[in-house]
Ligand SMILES: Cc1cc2nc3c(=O)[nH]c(=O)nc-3n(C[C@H](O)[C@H](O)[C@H](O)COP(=O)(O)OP(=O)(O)OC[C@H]3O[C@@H](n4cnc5c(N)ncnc54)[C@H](O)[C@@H]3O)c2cc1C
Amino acid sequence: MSGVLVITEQFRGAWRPISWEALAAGQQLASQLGTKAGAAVLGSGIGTLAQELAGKQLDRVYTVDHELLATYTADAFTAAAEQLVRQMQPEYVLFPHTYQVRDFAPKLAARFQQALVSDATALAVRGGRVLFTRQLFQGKLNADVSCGGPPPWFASVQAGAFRADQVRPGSAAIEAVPVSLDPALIRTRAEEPFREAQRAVDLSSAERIVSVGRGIREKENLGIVEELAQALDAELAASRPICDNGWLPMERQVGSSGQTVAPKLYVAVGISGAIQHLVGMKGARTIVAINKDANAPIFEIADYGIAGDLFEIVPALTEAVKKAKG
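In the form predicted on its own, let's see this chain only.
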């Protein structure tokens, strides 16, 4: 068996995008350890998903296909994952850090007398030990955590911490892993999953985001930022003060108390760069910052920075984008 096993997540036959980020983390960890990475998918009727995984650089793809896994329950997924891990005996088990993983993975780790290192933002091998970096106090501190005791060791990776486009392609064999699940052991009956209101926005899947902060001064000034977002075919987002004031819905907040995003382009307009906001967007591939304060913290992580009056810069930038698009 591979030294690293990534347990992916799907919903009704469609991947959770963060699964690819976890897979990138698994490949990275395996490479640093000098071992191989495998991946597993749990569910019912998951053959197509397994074929997609088989096109990645993996030692093997494991399918755990059972009718009791068609709908998620913590009892069924914990039991199935436990049997998978005991059969495969990996050293490290990685997960995407999702609500579902938060629900069952700690329970799974406890069955092996281990703790789950949750929401890791980075990993490294130093002195023969694997260190997982976790953020504390809303991102004010980073802590390097290592696992103790005998393997397997369990960890989940934060959305945006690893890039899905860094998953290496390859070819892997598919292996079905039989599991025994007793319906009597499933103590919960799953109902229809909660759905956000129709107006809700999933910023985590946006490729381009224009985000606005308190530098916009007044709600009436949001229009110039909205025009830039429209020109870029981007989603409009905001830092916490904007949403707290009710200028934009809370669903558009980026940060430690909002959504975590990792778009290809993130334009921060009038955002100083408080740590609570940086936690939510530092995984963006390209960050453009516009702020009148040349010493604003946002410039420390920006790929491109424009120090100046946003009320002059943003309209000019919008016009330039429109002109470039023809």
The other form holds:
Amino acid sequence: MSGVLVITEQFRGAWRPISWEALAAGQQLASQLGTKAGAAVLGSGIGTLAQELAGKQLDRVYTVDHELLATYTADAFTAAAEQLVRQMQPEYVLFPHTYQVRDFAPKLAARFQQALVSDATALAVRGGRVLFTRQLFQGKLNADVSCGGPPPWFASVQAGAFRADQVRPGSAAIEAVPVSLDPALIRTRAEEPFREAQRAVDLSSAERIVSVGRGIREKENLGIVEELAQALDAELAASRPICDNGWLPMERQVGSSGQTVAPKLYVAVGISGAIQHLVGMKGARTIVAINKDANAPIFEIADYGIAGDLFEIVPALTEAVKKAKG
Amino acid sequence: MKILVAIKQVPARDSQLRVQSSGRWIEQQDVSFEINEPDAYALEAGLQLSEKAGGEVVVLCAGPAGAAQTIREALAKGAHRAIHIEQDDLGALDPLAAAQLLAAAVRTEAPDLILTGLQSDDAGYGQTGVVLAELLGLPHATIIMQAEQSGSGIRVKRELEDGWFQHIEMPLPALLTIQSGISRLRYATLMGIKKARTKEIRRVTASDLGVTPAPVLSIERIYAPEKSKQTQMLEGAAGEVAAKLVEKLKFEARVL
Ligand SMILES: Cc1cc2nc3c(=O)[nH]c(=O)nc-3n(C[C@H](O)[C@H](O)[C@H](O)COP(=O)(O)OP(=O)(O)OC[C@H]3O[C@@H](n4cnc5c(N)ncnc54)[C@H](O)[C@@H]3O)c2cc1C
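Given the form predicted on its own above, produce the structure of the same protein in the form predicted together with the ligand.
So here's everything in the complex, that chain up top.
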């Protein structure tokens, strides 16, 4: 093949939903380049997953099925993906940007003297060249990045950047790709994944959320956001650094490593708007951002923005809410 | 145990960034710099491991002459010595080129453990550590929350998505990329700052190391992101904007 190969991801036999977003990106890239897209799934016992892929508009579905791929290890997945890519010779290899992809795709790309265009938010073909857009400086700036050197070229797409519901249906043949993996090549011993204690707070059903970030500066200052939350009859949530510091319990963290929420109202106080936070809350219906930096990325997704000092604005807002409620 | 910690200097978190006239990187003059936040946690993890296991912590930093400030701070916190690869145009390096540069310096040291932050706050590729491990032929693990020596190897706790975690064990030498916020960072003591002045910083260049960094990715253009929503920015004194917002939330968004 000379087109686009999408390497999808499954976890314990179930799809990572972002795999469909990567597939949509792959189909889009292939059609813009006037070439074909194929998709691969790696694992052990992945027949049903491959069947599902075969119902999409793809040139081929490749299965890389091996018992040493039953649990993820960087060594085995890199070796398997390397053999797959060498056999298929795609021009572009696309991944969903997951923690697992972060763990092995850079290693894979390096084996081809390439680097991964990680966490791309958009792609465009200009004069036969592909430009990938990705964020710099935690979302404060964007960059258009192109790949050089001989192909294959590697990129991963950010969660939410492409739409899973735009994957075009079709029908594709399934091809098993043989790989040879030696157990001695796996240097890490991975134990079973586990979750820590169950969450006592379920923010996913909250109607209103007031969420606080590092702009609050000190634990002692949390009182003003608690009062706002109370006035709004809202749950209190936070960005990761606040929970890392132990100022609020982990179960109140919103984002890729915390909870995903979709309230009617989300008030982000002193939160910059890093992508790992945004993925957890951008489904909120109305988003209010209060931040002293008018260029903070949080304003890009806010419905209402106040560029100013939270220590002045939050108490005033609490008063105004109380007054409005009588 | 000999531990090498790769650190990078990046624009301070609340910097106002201006795009260079070339359109390919930011103006460096108007910003102040600090250690990349995840790297600060990598350094902390390295210092803690060496306090338990004994041995040496060596800081490795590629960057312009001004990065010496960040290196001194790491020495003041307790790192034993440092290697500074003097390289000006870091913004033009992709993770492959950066890792090639670092790998050449690491080869002269043969550490038991290499730590890096999981990503940089500037370019944010999140790959330099992983590629470094590959170039050196070492096992690695990413997004590490905890690490402890276990026999002749190391056992780590890795963060997965959605609140999942996993323990992984691997032999040494190995490379780990460290997650931010996993411990409390120490401050440099006065004594530490004083001692740092006498600690060795070995300065080398790419050509000393026999490397010509050859990036494959190039940044064509950088620019401010477009808004994905029509944001209504409310202006005025605190009391005024608060009243306006409540009005909007009540009658426009209908969420109160
Ligand atoms: C693998 C991985 C997983 C992650 N998971 C998550 C996650 O689940 N959730 C999450 O939130 N993050 C997560 N992060 C971290 C994320 O990248 C950001 O570092 C984090 O979200 C930043 O938090 P913040 O916005 O509170 O802090 P900062 O980025 O420091 O922002 C503070 C903001 O406060 C503003 N500010 C300061 N003072 C004031 C004032 N007086 N008035 C008004 N505004 C003020 C500043 O302008 C700034 O915009 C993850 C990172 C990684 C790499």
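Rigid core (definition): largest C-alpha set, two forms, superposition within 1.5 Å. Residue numbers count along the first chain shown, from 1. Quantities reported herein were computed from a predicted structural model and do not represent experimental measurements.
Please determine whether the C-alpha atom of K107 is displaced by 2 Å or more between the two forms following superposition on the rigid core. K107 C-alpha, core-superposed: shift of less than 2 Å.
With both forms fitted on the core, give yes or no for whether the Cα of A234 moves by 2 angstroms or more between the two forms. It does, since the A234 C-alpha is displaced 2 Å or more between the two forms after the core fit.
**OP:** Once the core is aligned, please say if the CA of A294 is shifted by at least 2 angstroms between the two forms.
**Re:** Yes.
For G280, tell me the Cα shift between the two forms once the rigid core is superposed, in Å to one decimal.
So the C-alpha of G280 has moved 6.6 Å between the two forms.
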